[in-house]
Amino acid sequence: MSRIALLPEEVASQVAAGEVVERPASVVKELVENSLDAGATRIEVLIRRGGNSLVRVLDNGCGMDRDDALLCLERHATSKIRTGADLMAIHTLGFRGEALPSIASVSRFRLTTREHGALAGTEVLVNGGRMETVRDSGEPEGTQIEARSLFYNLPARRKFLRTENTEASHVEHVLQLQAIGHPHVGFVFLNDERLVHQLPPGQTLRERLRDLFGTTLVNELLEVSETEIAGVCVSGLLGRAGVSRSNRQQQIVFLNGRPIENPTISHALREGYHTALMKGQHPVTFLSIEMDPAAVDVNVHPAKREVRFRDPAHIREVIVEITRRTLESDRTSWSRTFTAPPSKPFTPDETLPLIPPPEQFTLRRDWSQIPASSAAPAENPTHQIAGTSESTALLTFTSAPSAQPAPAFSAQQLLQPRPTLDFKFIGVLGRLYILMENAGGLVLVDQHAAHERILFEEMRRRMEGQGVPTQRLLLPITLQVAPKDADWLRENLDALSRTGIGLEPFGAGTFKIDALPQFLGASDSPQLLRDIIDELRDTSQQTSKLRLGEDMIAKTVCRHAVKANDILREPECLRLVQDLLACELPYCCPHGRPTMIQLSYLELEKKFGRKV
C-alpha cells in the first residue's frame, strides 16, 4: 500500500501559510506592500487586540476588477512574474503569488476592489480558505483587505502570539520600515481605534524619520548625498561619529526600496565607520541602495528579508566608501562648531585695574586684616585668583608684611599678552575635562580621549610609512588554526609582517610566530591572532592590511596617553586640543568614545530656568 499521497489543498494552503504568515505583523507587511506595488499614495492600517481580532489595510492603489479579484486568491497567482526569467529583474516588492491565498486560508478575509473609473467594485468573503460570497461593492476605489480572527483554525498556531502590545510593536514595526523606505507615500496606524501615526505623503526621508523618532535622533544624522558607484546608488542618512546604538534596530537599509538584512552590508558599515564605533556598538542608518535587480537574488527566504548578491565585495567597497566619505564630510563644520569664537574674544583685558577696589576684597578674602605675624616669609609669594593657573593669571596678588607698602607693578608687568583664540579656554575640571568657551556655550575635552586619538593617528601613519619595529622571540609560539583560517593567514603574511609580527606555516593547520612588535607581549601574541583572522572576514579587498594592526595600537596607546589626574597646565591644553583637531577623525577616541561635547546655551539656560 502506498504511503505517500496529495495533501488537501485546503491542508496544502495552511501549510504554506505557515512560511508567509507568522503573526499580524506578517499580514501587515504582505498586505502593504501589495499597496504599494499597485502604486498607492495613502494606505490607512487599523489593528485590533493587536491584530489577532482585525487587521485592516486600506489604500488608493489601481484597484482590480472582479477577474483579477478572484485570480489573486489562487496560490501562485501574480501579475508580477510571467517566466522564470523575471525572477532576476524583479522590481516589485512582490512577486510570489502566495501571499493573499495563505492569509485568506488562517482568517476569515474580505477583500473589497475598485478600480479607477470603474462605475462598481468588487467584494469577495473567504473564510478558512473557502470562498463563500462574490458580489458588487460600492466601496471607494482603490482595495480594501481584512483579515479577522487570525489563526482561528489553528489553534496550535494561534496559541504561540505573543501579548496583545507584543504583537502591536511588532506591526507598528513593519509599518515604520515602510513608511521610512516610501516617504512620498503617506500612512495612517490606528491600534484599537486609537491614531498611532499619521504621515502626509510627500515627505523627504529627514522630515519622514523626524515624524516617527523625533528631531533630537535627526539632528545627529548627517545627509549621505546620493552617489553612483560602478552601477550602484545610494542615499539616505547616516548617524554621526560616536552615535551608536547597543543593536541592529535603526540600522535600517532598503533594496530597491525593499528593507534587506545582509552581513555584507553589515559589515561594510562597520568598516565604513571603523575606529568611530564603540566595540559592540552598532551604526544608526538610513540608507537606500538602487541597483540592477539582475545583480541580487531576493528570492532566497520567505520573508524576503535576506538577499544575496552576486558581487559581495564590491558591494562592500561602495558602502564602505560613502561611509568614508560622510563622516568626513562632517569633520570640516565639526571643526567649524567647536572652534567657532566666543561673543567677546579672548584677549587680555588691560583696562582692569592693577588692584581690585577694596569693596571686591569682601568677596573674597580681606587681605588688609592679614596680621604681619601670619605673612608667609617667602620672598613675593603669589596667591592665584580661583579657577586660574601660574599661565593664565591675568591678575596677581604679591603678600608682603604690612608695615611695609607693596611694591607696584605696572599692568605690562602682571599681564601676560597672547594672540587671540578661536575659543576661550577657562580651565581643566577634575584633572580630567578641559573647559573651553565657544559660540555654541561650553566645550568640554577629555584629555585622555584626545590624546589617544593623537597618538593613534601618529603611530598609525609612521607604521604606513615605516612599518613597526620587531622583536625575535627566543621561544617561538605555535598557533593551530582551522583549514579556512589557514587560507587567510597565508593570504595575509605580507601584511602581517608589515605590523611587526613573524608569521609562518609550521605544518598542516599550524603557524609559527617567531616575532612581536616591540610593544606586544608574547602572552597576548595567540589571541591577538585569533583576533585579527575575525577581521579578516570583515576587512573589504581595497582595504589597508594595515588595519590588522590597529588593535594593539589603540591598546598601546591607551597606556601611553595623558591619564586622568595628569595635570596639564594652559599651553599643553591649548596644543592638545589644536593636535586633536588636525586628526581625520577628531570626534571619538580609537575606542569609539567621544572626546569633545557641546552644552548648548539653550542647554545651560533650560538647566537655570531660563527656558522651558
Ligand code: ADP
The other form holds:
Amino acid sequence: MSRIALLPEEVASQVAAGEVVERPASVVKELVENSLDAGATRIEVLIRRGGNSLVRVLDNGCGMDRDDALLCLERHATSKIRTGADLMAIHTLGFRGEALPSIASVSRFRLTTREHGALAGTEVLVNGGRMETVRDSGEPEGTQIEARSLFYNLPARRKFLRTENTEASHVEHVLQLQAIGHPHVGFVFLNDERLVHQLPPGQTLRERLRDLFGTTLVNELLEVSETEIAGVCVSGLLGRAGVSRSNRQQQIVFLNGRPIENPTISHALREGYHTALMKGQHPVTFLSIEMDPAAVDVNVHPAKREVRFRDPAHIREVIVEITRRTLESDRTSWSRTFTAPPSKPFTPDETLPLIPPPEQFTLRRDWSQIPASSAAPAENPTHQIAGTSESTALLTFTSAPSAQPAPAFSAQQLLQPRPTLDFKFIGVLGRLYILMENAGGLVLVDQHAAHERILFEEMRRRMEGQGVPTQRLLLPITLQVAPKDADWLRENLDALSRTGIGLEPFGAGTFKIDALPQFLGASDSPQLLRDIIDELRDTSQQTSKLRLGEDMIAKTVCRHAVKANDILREPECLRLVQDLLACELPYCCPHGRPTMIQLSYLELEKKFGRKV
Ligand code: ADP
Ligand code: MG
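Alternative state: the form predicted together with the named molecule, after the form predicted on its own:
Time for the whole complex; same chain goes first.
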C-alpha cells in the first residue's frame, strides 16, 4: 500500500514558514527587506503586543500592480532572480520568494499596494494561507502589509512566543540593524502607539547612530576612511582603541547592505584590534563591506544571516589592515587632546637619559638601593636630574651588568620623534597613577600600562627590523613536551626564532633551547619559557602566526615593565608620558587596558555639584 502523498499547498507553506518565520521580529525583518528592495525612502513599522497581535509595515517604494500583488503570495514567486545563474550574484536583500506566502500562511494577512502613478491600488486579504478577498483600494502609492494574530492557526508555534516585551525587543533589534545599514532611508517605529524611533531619511551613519544610541557612543567612534582593497570596499565607523563591550551586540557588520554574522570577520576584527582590545571583550563596529556579490554566497541560511566567502583569507586580510589603519589614524587627535597645555608648558630636557631599552631591565628591581635623598622632590626637575649619577641609575632602574655589550643602537634611534610635552606634573598617586594637568583638566596615567605599551612597541620594531637581540646559551636547555605541544612547536619554529627563541627538535617530544631573547635574561628558568609557550599555544589558535611574535612580546614585556609600586619621580614620569605619546597606539597597553584617562573640568564640576 502506498503511503506517500503530496502535501496540500497550504501545509507546505506552513512547513516552509517554520524556517523563515520564527517570531514577530522575523516578519518585520522580511517585510522591511522587501520595502528596501522596492526602493523605499520611508518605512513605517507598527507592532501591537510585541508583534504577536499585529505587525504592520508601510513603505513608499515602487508598489505592485494587480497581477504582481496576487503572484507575490505564491511560493517561489519573486521579481529578484530569474535563473539559477542569478543565484551566483545576489544584488537584493530577498531572492527566495518565500517570505510573503510564509507569513500569509500563519497569520491574518492584508496587503495593499499601489504602483507609482497608478490610478488605483489593490487590496488582498489572506487568512491562514487562504486567499479571501481581492479588490481595488485607495491607499497611497507604495505598499502596506499587515500580519495579525501570528501563528493563530499553529498553536504549537504560538506557544514558543515569549513575553510581549521580549518579542518587542527582538523587533527593535531587527529594526535598529536595518536603520543602521540604511541611514539614507527614513524609519518610524511605533510600539503599541508609542513612538520609539523617528529617524529622518538622508542621514549619515554618524547621525543615524547618534539618534539611535546618543552622543556618548558616537564620540567613541572613528571614521573608517572608505578604502577599497582588491575589490573589497570597506567604510563605516569603528570604536576607538580601548572601546569594547562584553558581548557582540554592537559588533555590527553589513555585507552588501545585509547584516551578517561571520566568524572570519569576527576573527579579523579581533586581530585588527589586537592589543587595543581587552581579553574577552568584543570590538564596537558599524562596518559596511561592499564586494562583488559573486564572491560571496548568501544562500546558506533561510534567514540569510550567514554568508560564505569564496576567499575568506582575502577578506580577513582586508579587514585586519583597515582596522589597524583606522585605529592608528586616531593617534594625532588623541595626543592633541591629552597634551593641550595648562598655563605654563613644560619642555623636558632632551639631554636626559631615556627610558632604557628593554634588555637593560633585568629581573632585579631593587629599589632600596636608590639613595633616599634622590627621592626628595625638587623645585626644578631639570636641574635635579641632569648629570647626577643616582638619577641615571634610577632611570635605568637597575644598572645593566657591565659585562654585557652596550646595545648597538640607542633608544633614541628606536623611538619616533618625541612630541613636546605640555603637561604640568602634579604627582604620583598610590605609587601607580601619574597625575598631570592639561588644558582639559586632570590626566591620570597608569605607569605600568604605559610602560608596557612603550616596551611592546619597541620590541616589535626590533623584531621587524634587525631582530630581537638573542643570547646564546652556553649550556642548552632541554625541554620535554607532550606530543600535541611538540607538533605545535615544530610548526612554529620560525615564528619563535623571530622572537629570539632558538629551538631545535631533539628526538621525540624533546627540544633543545639554545638561544633566548636577551630581554628575558639568562636567569629565566625553562619553566618561564614553558609558561610562555603554553600561553602562546592557546592564543595562537585564535590569531594568525604573524601575530604570534607580538603576543609573545606582549606577554613578556608585562613582566619587565615598571610595576605598580615602583617609585617614579617627576622627570621619569614625564619621560614615560612622552615616550608613550610617541607610540603608534598609545591609548592602551598591549592587553587593551587604557594607559591614560582624562578627567575633564566638566566631570569634576559635575561631581562637585557646580554644574548639573
Ligand atoms: P523575495 O523578497 O525573496 O523576492 P518575498 O516573498 O519577500 O520574496 O516577496 C515576493 C515579491 O513580492 C518580491 O520579489 C517583490 O517583487 C514583491 N514585493 C514584496 N514586498 C514588496 C514591497 N514592499 N514593495 C514592492 N514589491 C514587493
Ligand atoms: Mg523578501
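The model shown is predicted, which means the values in this text are computed figures rather than measured ones. Positions refer to the first chain, counted from 1. For the two forms, the rigid core is made up of the largest set of C-alpha atoms that agree within 1.5 Å on superposition.
Chemist: Does L119 show a Cα shift reaching 2 Å between these two forms after rigid-core superposition?
Modeler: Result for L119: no, shift under 2 Å.
Chemist: Superposing on the rigid core, do we see a C-alpha displacement of 2 Å or more at G84 between these two forms?
Modeler: No: G84 shifts by under 2 Å between these two forms.
Chemist: Against the rigid core, is the Cα displacement of R325 between these two forms at least 2 Å?
Modeler: Shift at R325: below 2 Å after core fit.
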